[in-house]
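A lone chain, given as structure tokens: the form predicted alone.
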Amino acid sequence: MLTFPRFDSHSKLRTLAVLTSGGDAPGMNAAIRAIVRYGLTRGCQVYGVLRGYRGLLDNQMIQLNTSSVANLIQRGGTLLKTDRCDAFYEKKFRKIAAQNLKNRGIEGLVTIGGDGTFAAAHLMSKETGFPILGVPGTIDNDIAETEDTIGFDTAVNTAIEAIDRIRDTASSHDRIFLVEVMGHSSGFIALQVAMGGGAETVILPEKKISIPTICKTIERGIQRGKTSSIIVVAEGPKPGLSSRISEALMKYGYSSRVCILGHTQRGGDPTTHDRVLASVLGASAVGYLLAEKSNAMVGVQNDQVVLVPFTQIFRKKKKLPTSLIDLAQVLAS
């Protein structure tokens, strides 16, 4: 069971915001809550920045208080909006967000999301000094040096009750089915979800496999009395793989279905993993900002909560477990 670390430091820092960037992972909610009653028992006061890093260009902070993320843990999405900002890549508008903050006498930031959003907090704080730490929420689980982050285990099971549904039909028709996930470069949902859903072959990005190897894993089945299959596809870094696969498959003589699961995996309740993990790493990130810990995150190493630097999240990629990838494949022969 994940812990949580003990904070003994009496810090001067006594306002603080918290922000939400790229794409929205269920759990987020929970992690915002997280940060502002944490925050209010250690004598802060906790701002929220509406739609991430565009709202500290843009002024656009509203403080928070119990009441203001009451009822607020089980829900899906993020109270304060996301965006994507393209501003933040140029330095002087980093100057500027970090000089908005000042202006209303906050001393520490907390940032909820993936790679972009930790690569801007690393730059900001660079830069101008401003102390920030990051909290990781993507569903993707593609950043390096935590073992977790929130929302993964949501869309997951989000896919896997998808899954289970497409199943019926496919037995019921006796057809191929093609389900796509999320996964532009990493295979970490695909996985899970193949596993998980007993698919019968998973493509991943990073293991390529050719059409004629799917081919002989259908004919297998087939051999074995199977009269369906489900195969389960990361997106990939371009649209339409999975329409690309069928359409090879038709050649050697395999009719499929495709289904792409999209955005349905951002959206939905958290689950309870999700929810506890996110309350855990936002009330670390205000603990770490309280003992004066600045451009970093705060992730999951061995079930502790570890603070680890953002420039050493940089300096690799997280990838899969080969052996899970093997066993995928023994488990589906």
Contents of the next structure:
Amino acid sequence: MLTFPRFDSHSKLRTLAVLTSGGDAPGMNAAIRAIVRYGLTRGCQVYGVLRGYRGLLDNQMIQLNTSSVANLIQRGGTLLKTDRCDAFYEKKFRKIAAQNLKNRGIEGLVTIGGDGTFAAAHLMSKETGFPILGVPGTIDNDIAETEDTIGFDTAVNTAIEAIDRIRDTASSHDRIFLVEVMGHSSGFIALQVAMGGGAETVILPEKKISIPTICKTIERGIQRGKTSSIIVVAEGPKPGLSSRISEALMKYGYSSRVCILGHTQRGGDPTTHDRVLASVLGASAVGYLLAEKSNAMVGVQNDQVVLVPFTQIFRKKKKLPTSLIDLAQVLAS
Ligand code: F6P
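Follow the form predicted alone with the form predicted together with ligand F6P, if you could.
And the full complex, kicking off with our chain again.
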């Protein structure tokens, strides 16, 4: 079980801010709530920045109190809204952002998001010296040096629920279904969903599989009496891959239906797992900021909260456990 580290350092830091950036993830609200409430308990004022890094540039910040985050832990999306802000790629804008924070007396920032969010945070912190910590919030779970990210568990459970439903119709009609899940260029969601949903095949960016091999798996199933199949497809960098595979299967004589789950996986109430993870990571980020840590991510390793410098995360590809890919295949046969 994830534990909460002890933070007892006394810092001069009295005002901090939080923002969410990149794709939203269920549990981000629970993290905001934890940052606000733990921050207030530790004697800080807490600001929320609206629409991610864009809000830093446009100076859109609101002071949050304990009631601002009431009735929030169970909600999907993000109270603070989110954005992908291209202007932040430019140094001059990162400088303006730090100045806007300082002008309000804000002395530390927590950014909740994925690797793009952390890359921007790292540059801003390095260039301006502004204390920033990152909390991993992405359904993709593709951030190196943390075993878990906020939103992953919810997204997987949403997809599993969809697959269970699709299986009913697939078996009623004796059909092959290609179910496309999110994950950009990583297969964490797809693999977990394929295992949990008992999929016949999984197609992952991390492991190439040819159309004839997919056909062989379908054929083996048919010979053993299977009349329907579920193939889970990780979207990859270009969504719509499942439609292209479906067309290719048709050329081999296999008709299939495609279901792209898309953004349904990003919405919805967070699972208990994501609520607890977000609460612990959010509060820990405040604890570490007050302990004068900066330019790092607050992640999870072996059920412990850890602080990892941003520089150790970039250019590292988080590896899918290949043994699990093989096991999923064995169990599906
Ligand atoms: O990174 C999270 C994610 O949901 C990916 O899985 C997906 O490819 C991408 O965001 C979609 O982004 P957008 O919000 O631009 O549609």
